[in-house]
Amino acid sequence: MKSYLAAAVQMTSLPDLEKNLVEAETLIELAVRQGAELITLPENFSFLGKEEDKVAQADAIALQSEKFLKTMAQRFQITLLGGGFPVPVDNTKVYNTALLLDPNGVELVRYQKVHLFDVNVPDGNTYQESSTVMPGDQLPPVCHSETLGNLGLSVCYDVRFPELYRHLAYKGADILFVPAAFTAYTGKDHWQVLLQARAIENTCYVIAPAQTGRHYAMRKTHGHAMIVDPWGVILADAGDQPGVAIAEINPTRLEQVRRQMPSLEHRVFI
């Protein structure tokens, strides 16, 4: 593992796939000018908008999704995370997928979001993921990369269950994935703080690409895109508006953090 320098992109995602694959491009291509080579686009970053409307487009917004990570990871020459995106079970639900491809466009893993959001905020929003939404079957993988560091992916609800991230350590992960479209009512109070508990008790990185603004109707998410240092300090925020955070992730400072605080090794329960 090297020291290198890696983007967290924070989009205002729309109900236009199009539209949304246009900005993601614009805010790859800023990024990779900053010099990242790691790069990781939010939840939802190619299509948000309602549930429905979402299900009776998966397969296009699959198929381009999957064909324009592609293309920028080669493009660019870079190692891309494609936050989350529907690739259709059936007629009625989709999974909601991470994908994370090489800088030749080759997949290295993929991750189906297994903790669905169903949840009535206390703003007057409620919703409910599991409705078109189908939850995958399987632990998030680590993809084991000797330039970048082990990689562990997650997708946006999952930061709560921190039993998940303690399997992507347990496994070895250096950098956390948090791709998320995270409610701007939840995230005010809960979304710092979880990303730093994450990257704390793991003694991890924790790359946060996030979405940010209104998207259609009443739905609005919080932003601040962050990166994460594994003591838990807070590397780069993207703010409230669409952009990028970059910072360096730096293979000494995991070292260091993880021998002053070898957390890690002193677990008595697995």
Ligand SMILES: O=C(O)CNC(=O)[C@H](CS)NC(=O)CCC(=O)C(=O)O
Second form
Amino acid sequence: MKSYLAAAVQMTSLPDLEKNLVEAETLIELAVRQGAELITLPENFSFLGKEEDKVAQADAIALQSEKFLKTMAQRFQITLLGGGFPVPVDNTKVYNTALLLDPNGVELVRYQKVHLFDVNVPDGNTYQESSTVMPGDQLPPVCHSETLGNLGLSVCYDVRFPELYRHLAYKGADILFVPAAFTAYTGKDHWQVLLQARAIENTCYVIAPAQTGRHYAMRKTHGHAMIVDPWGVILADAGDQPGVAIAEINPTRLEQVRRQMPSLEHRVFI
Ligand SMILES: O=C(O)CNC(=O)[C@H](CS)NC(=O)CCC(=O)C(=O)O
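For comparison with the form predicted alone, would you give the structure of this protein in the form predicted in complex with this ligand?
Next comes the full complex, this chain leading.
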């Protein structure tokens, strides 16, 4: 593993596939120009709209999203995470899928979101992700990269389930991805705390690309795409506007923190 720059992209995705891919390309290019070699896109980067519209367009969204990710990875010679997009299972359900590609555009790993957001948020919004999404039934993968370290996948609401990240740490993860579309209401109190907790308890970097702002009707997300170091320090925070949070991933810092706080070695249960 070497030292390198990673980017967490922050977008305001809309119910418009073409527009979102144009915005994502602009932000990827911005991150590349700043030297990022690992670039991560948030959950719903290619489409954020009503559940029924997402399912109706799922074939096109899945096809275009994969093609886009492959093209971007190759063109810019980057490792690229597509943080979550629908991949059809049948006519009524999709998997909320995260996909990691290498700089040749070759698929490294994929993950189907396991924990679905079926929650009545006290701001009046009701989320019933399971009405259109089939939960994955596999634990998320860790991708072992010689140069970038061991990369562990997850998606959004997963961040509330620490056992998933302990599994990733057990499998050797150095870096945890948490691509998200966190609600504005829950995000203001929970987002940063949860990311810092996952970083500290697993002594891992956390890279969390995010959605921000108003997407349609009542849907507002929290923003604050960020990169957290293994001590829990926030290295970069994209605020509440579209943009990129960029920070150095440094193996020496990772070793130092794991020496100073060897809690992973003191695990008793898992
Ligand atoms: O808002 C939208 O339409 C897009 N959001 C999503 O697609 C997903 C599934 S509904 N959001 C989350 O998982 C939010 C979790 C969260 O916010 C929390 O755990 O508090």
